[in-house]
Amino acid sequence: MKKVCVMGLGYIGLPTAIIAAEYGFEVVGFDIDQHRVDRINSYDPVIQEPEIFEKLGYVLTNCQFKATATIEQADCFIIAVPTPFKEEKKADLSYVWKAAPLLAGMLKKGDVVILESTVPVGTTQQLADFLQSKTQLAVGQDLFVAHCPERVLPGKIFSELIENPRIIGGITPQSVNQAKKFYKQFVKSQLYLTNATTAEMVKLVENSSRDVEIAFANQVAAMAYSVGLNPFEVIELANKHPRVDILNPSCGVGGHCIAVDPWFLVETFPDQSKLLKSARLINDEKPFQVIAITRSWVNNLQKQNIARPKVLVLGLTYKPDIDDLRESPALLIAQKLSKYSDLELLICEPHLEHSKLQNIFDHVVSLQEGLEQADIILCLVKHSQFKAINTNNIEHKKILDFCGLLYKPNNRTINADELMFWPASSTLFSDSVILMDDVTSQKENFS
């Protein structure tokens, strides 16, 4: 196995191609987007990721890697194309099935095909059946097909591609062993071998588990808001129990994994996934709760003779310290709020170029400008840059902190003779008692 073709040069495909090239493979990266291919070959990785500029430059300069819009023959093919969902929450496998005929035309005896894209249970078998029918190569004898889902965190992709354990699921035992030959060249952690269907389900279960945990945190937050409590304090104190470990709430769930993958299980197992569906709906609803609470404070300020309050949105990406907007709840919130003419929306997102943001929003500001101008500060994403905000300088502003950006954990021990009550002023939602049933019933108003 000397030559590798990576199909799809996005957030997973390009780093995977670079790593494979660094570890001695001859790598060609295939993508149907000619503009993306040209940029990558010109030393522009298109995506943001620590070390990616240097690593891409190294493998291009040393002729270990090239990008192309024309697929080439190889010994091993890695499919890393997007698998989003459709409007009806069904898996959109169109990119996989567009890649499959192109791939079939290149295959020869002994080739290995590894599907890394996250897919519904059973997809790898369908792909293997398709390739076998088109090539007349017997899977497990002449052609080896496996599923190895990626397990990386944006911002740490290169280290996690090497250090994280991998699940390799083959259509046949021979397929597992052939796929293992590729990953063992650079993965330093354990390689766990199983069948393709198990590997597919493992990836979906991993992300669905996280989604359920986040949904619980968001429900705790909804209950806390309804009675004027700070959910971050409630959760912090609950986590003092040695067997309790609740996540912190957020403004919703985004990204291409946690916000998408549970729907693949719901689609495949409708009768056995009621909890997963409920969690998904709870997390999908959270941005609309944020909008409703923000609207309530806009109305309050208008009653105080601030005719058009300025609302500062801190963060648009789906998680801290990255440039990825895929399925971002913060972006959705900002886009919905931008449609209201009775407020002025200010956008601060340090991880995206101003020119890109100005194509979407009217007022893009620096952090300092935003803090000075805003009447309401809406904390949506916990970027590191935002953590330096001095709350003493903005205490006259209305702060709505949905990500725990400005919450300071209370580490002191309360003496028995102290008043065991936290006044409403201690919360960053001071004087705000929102009935969440009323909020969620208004979701259609923001759609």
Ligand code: SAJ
Given for the second form:
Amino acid sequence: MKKVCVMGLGYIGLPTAIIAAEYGFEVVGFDIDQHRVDRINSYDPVIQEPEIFEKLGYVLTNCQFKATATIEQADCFIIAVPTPFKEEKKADLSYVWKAAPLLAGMLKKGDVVILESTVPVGTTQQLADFLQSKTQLAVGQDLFVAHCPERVLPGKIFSELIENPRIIGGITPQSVNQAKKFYKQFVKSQLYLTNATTAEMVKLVENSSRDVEIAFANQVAAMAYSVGLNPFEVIELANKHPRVDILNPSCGVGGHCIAVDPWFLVETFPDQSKLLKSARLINDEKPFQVIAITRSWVNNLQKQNIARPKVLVLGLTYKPDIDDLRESPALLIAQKLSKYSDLELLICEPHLEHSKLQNIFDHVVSLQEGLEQADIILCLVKHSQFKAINTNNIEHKKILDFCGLLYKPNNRTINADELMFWPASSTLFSDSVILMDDVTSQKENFS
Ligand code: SAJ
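The structure above corresponds to the form predicted alone; please provide the structure of the form predicted together with the ligand.
Below, the chain from earlier opens the complete complex, with every other chain and molecule after it.
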């Protein structure tokens, strides 16, 4: 296996192509978007990811790597195209089925095809059947087809490509052994071998499990808000139990994976996936709860004669410490709030250039400017830069902390006599108890 063709130069395909080139393969990165291809060949990495600029430069200059908009023959093809969902939450496999005929036209005896895109159970078999019928190459004998789902975390893609264990599922045992040859070149961790259908299901289960866990954290938060408790303290203390490990509540679940993949299981297993569906709905509803609570506070301040309260949004990206806006709940919240003329929205997002943000929002501010000017501070993303905020300077402002940004861990030990005098450990949410009715009445405005 000398030459590899990676189909789809996005968040997974481009880094995979770069690593493969770094580890000695001759690599062709194929993408149907000529503009994207030109940018990559001109040392512009197209996607945001730590180290990608240097690594792309390195492989373009020192290794056998190029991007192309015309597919080429190779020994191994990696399919890394997007697999989003359609309106009705069904998998949209159109990119896979656009890639398949192009691929079929290139295949020769002995080639290996690896589908890395996340797909519903059974898709790799369909792909293998399609390729066999178009090429007359017998899968498992002349052509080797496998599924090896990507598992990397945006923000850590390059280290995780090498360090994460991988699941390789073959259409036949020969297919899995051939696919393994590609990954063993650069994966330092274990390669687990199985059949393609199991590998498909494993990937979907991984992301669904995380979605359910986040939904649980968000439900705990909703319950805590409704009685004026700090959810971050409730969870922190529950996690002191040796067998409890609750995740962090947030303003919603974003990105292209966790919010999408559970629907692939729901589509295939409608009768066995009630929990997954509920979790999806809980997490999808969260941004609207955030908007409703914020609206309540805007109304409250208006009653206190602040005619047009200034609302500072801290963070827009889909999760902390990255510059990725894909399906970001924080962005959705900010965009919905920007439609209200009775508040002034201030946006602070240190991971994105001001000029880009100014195309979307009227008032983009630095952290300091925002904290000085705001009446309401909406903590949406727990960026490291925000953790340095000194809460003493903003005590008089209304802070709505939906991601635990300003929560200080509970290190106290107190004796029972003190308990009755102990004030709420954080006042950040103590007012929400009176707000939940307003929230319910306001929610219909956003659906
Ligand atoms: N989130 C919470 N609370 C948490 C953790 C995350 O609300 O405690 C939110 C984040 O803010 C974000 C969303 O969930 O909006 C997803 O973030 P994430 O860090 O959980 O995951 P992704 O989407 O960046 O990457 C996931 C990873 N999957 C798992 O951890 C099981 C990654 O390994 C996969 O490769 C990736 O999906 C993918 O491409 O499938």
